[in-house]
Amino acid sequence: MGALEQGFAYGFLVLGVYLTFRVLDFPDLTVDGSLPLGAAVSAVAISAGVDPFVSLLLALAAGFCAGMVTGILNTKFGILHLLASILTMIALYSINLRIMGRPNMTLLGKPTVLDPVTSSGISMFNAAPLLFGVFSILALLLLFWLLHTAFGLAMQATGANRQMITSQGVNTDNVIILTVGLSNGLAAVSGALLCQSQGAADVNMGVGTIVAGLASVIVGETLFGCQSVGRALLAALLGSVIYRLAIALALSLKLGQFSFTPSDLNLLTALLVVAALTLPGLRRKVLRR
């Protein structure tokens, strides 16, 4: 239950990184930062008082803002997608830390988006799984249709043939800031609730989640394919799910006296993502044989 929640939570994040690496072929570091942004954004207004599912809002805006940021440093300023998003990756930790005014925040005792479920009588083991897979499930809807708008076809456009795009006048400059930014607002979501369920945020939470962002996407293509955008979509969110199950999985195997443990996660995602990238080719070299 502990994989599926985290799972889920991370759902948004995985969401928002197909945006970025499949759709719009942007290469974005941004996330490691934006992700403890929205923590922090949350966890600090719900000390003051707001209410958690506004937390989740304001932590939407601060990550769509700071996806903005990196779009505009690549498209106005001609800075190099990968450089644009270290540096504000870079950024975001001095602001997190400015934002928290210490590195990490507890919420013990304060309220969260998942007090409604358990006061209906729902389990804490059960109820943050169950919250957070309604929620994914409405954002890959929302994202289902807004891919088929007049603006999602642009930016799948853009991703595929920016130049032909550009040449029916659609300004793509506007169509990679925007998508960045919903991108990270994804992302910083995912820290939002996973600060509400794990009951503090801190500036380290992001390193390492646009690895376990683009496993979980590698994850969902090799095994659900990625024919249509609905498929991919839905393919990204239960990526994030088998990969959060497989890590599980993975720190429970022993054998003998050896065992995996917490700081091999990096190793394990490592594998994982090699595993998923070799198998289908080497299956098809042995179907034709």
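Numbering follows the first chain given and starts at 1. This is a predicted model, so every value here is computed, not measured. Here, rigid core means the biggest group of C-alpha atoms that superpose within 1.5 Å across both forms. First, how it differs from the form predicted in complex with its partner chain.
- Remark: with the core as the superposition reference, the CA shift of Val274 between the two forms reaches 2 Å or more.
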Given for the second form:
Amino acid sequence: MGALEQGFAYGFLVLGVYLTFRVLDFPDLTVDGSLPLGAAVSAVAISAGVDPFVSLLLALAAGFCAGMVTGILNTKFGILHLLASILTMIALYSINLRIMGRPNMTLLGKPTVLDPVTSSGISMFNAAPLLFGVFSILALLLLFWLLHTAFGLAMQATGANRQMITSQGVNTDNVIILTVGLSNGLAAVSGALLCQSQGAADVNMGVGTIVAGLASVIVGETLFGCQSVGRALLAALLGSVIYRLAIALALSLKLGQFSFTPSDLNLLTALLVVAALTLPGLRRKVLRR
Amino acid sequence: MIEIKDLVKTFHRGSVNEVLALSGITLKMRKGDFITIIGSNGAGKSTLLNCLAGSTGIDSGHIVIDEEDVSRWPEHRRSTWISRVFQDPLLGTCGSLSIEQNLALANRRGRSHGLGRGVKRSDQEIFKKQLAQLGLGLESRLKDKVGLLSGGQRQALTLLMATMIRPKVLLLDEHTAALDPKTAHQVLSLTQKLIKEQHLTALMVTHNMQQALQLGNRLIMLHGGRVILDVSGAEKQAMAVEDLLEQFYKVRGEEFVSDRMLLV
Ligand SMILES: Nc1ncnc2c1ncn2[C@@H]1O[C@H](COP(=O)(O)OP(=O)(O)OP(=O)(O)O)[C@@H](O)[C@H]1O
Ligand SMILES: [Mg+2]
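What would the structure be for the form predicted in complex with its partner chain, given that what you showed me was the form predicted on its own?
In what comes next, the whole complex appears, and the chain from above leads the way.
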């Protein structure tokens, strides 16, 4: 599967991770469960004869609800954000199995969102990157608009200065619940797109999602900067593509006898995130000497 | 009118660290009252303001604003009527948003923050005019991030934000304490000007007794979570710092030398 196609498909997730981690300052691991949730919902819906595009909306809604659960656990029940998101993530594993009725589900021969594109004469190889690219840019533009609405400003302030925005009359609980909901809705759309282009949904496809998402956000920020909201959103999306390209590159590397397998990805990604998180600090320390 | 009835607040209730921060405060504020609050460290001044704003819950008692009991209202709801400026200049504004975005949020205080455009074109002109009043040159920096401003500029901006939508009560907790003397003076004059122009009802905590006597029409001294002095009008005007000290000894008969009580 092409890196570009994956980069754009995961782009939704990465934009969502940007919203929670960066804008809201809410480390949310729910996405490990909501990405396969989106895949499961989309696969089951398409198998039941629902239009593939409509199935994306269903996935979005399902992911939104999952994220809202995390938000509610955190704000209304006072559970630490990280733990709240782990609880939802674990619960989603069971729920995803229930939705599909089995650990995985193929979509071979079923309609997908790619059909209208391929039937217009564009090759299968180009169809997915093109369509997912257009979709993710639309999502980016929507988020850009959202972050500049009054709600969006309140969202940014909730992450940056909760006391200030509460003093301006905003119920930060609601902002958190809606934003974490939106972030997981986006993650679920990623899952739905992936399952349609790969032709299968799997309950385990979400493992390591958050780390990959975070890695993409950080790669984007490092390469393209995040001085403004627009720039940060673009950096997140491009970060997603570059991260997938880097992974593809790593997998094709051969060092004598040794080469990486897809199962090494989580380790590589974790190392990448650790490096990205610690290097700026190290560099500062070195420069100070 | 704002009425505080028998307000009690205990921290760490039932533990060995139990602190009775407010032990039954009763206070009637008339519309347009500008009250200065003094008292030694730990007297309960900040706690009183936090309880009014709703950021600290109360044990018992009532807070009534214009016949409405707001004691059980959450903080965000109370901020429709109550606005505040904190001691920490970083708390009142959002550093990662621009000046105009901060003002736009304040311009919607108490209304819904929905999906309408955050900063409207038509608002920008109004913001410019209001910023120009501050005399800090901020009117030409609408798009600058607030994080770039100095503490004094941020505090002036916070004051503007707190009074953009007229509050029923303005709470000021040592809002000039973190500023250098010159900036503190500027922010204080601005405070006076805004309160006077809008006929605001305000509570201002200060450690400067001279200031407490000069400003406002009423002065309250807290000690050990109680009001131990409440003077207003002519009686207040006739007072000097020495009288305040004397009053204090008379009522409490205790040592009244506190590191932060300034006799300037
Ligand atoms: N969050 C809290 N937890 C525990 N105790 C608190 C808390 N806030 C205040 N207190 C205690 O309540 C009492 C009153 O504190 P408060 O901050 O209201 O005093 P203050 O009059 O504002 O003093 P200062 O002049 O030092 O600002 C103090 O004994 C303080 O230790
Ligand atoms: Mg205090």
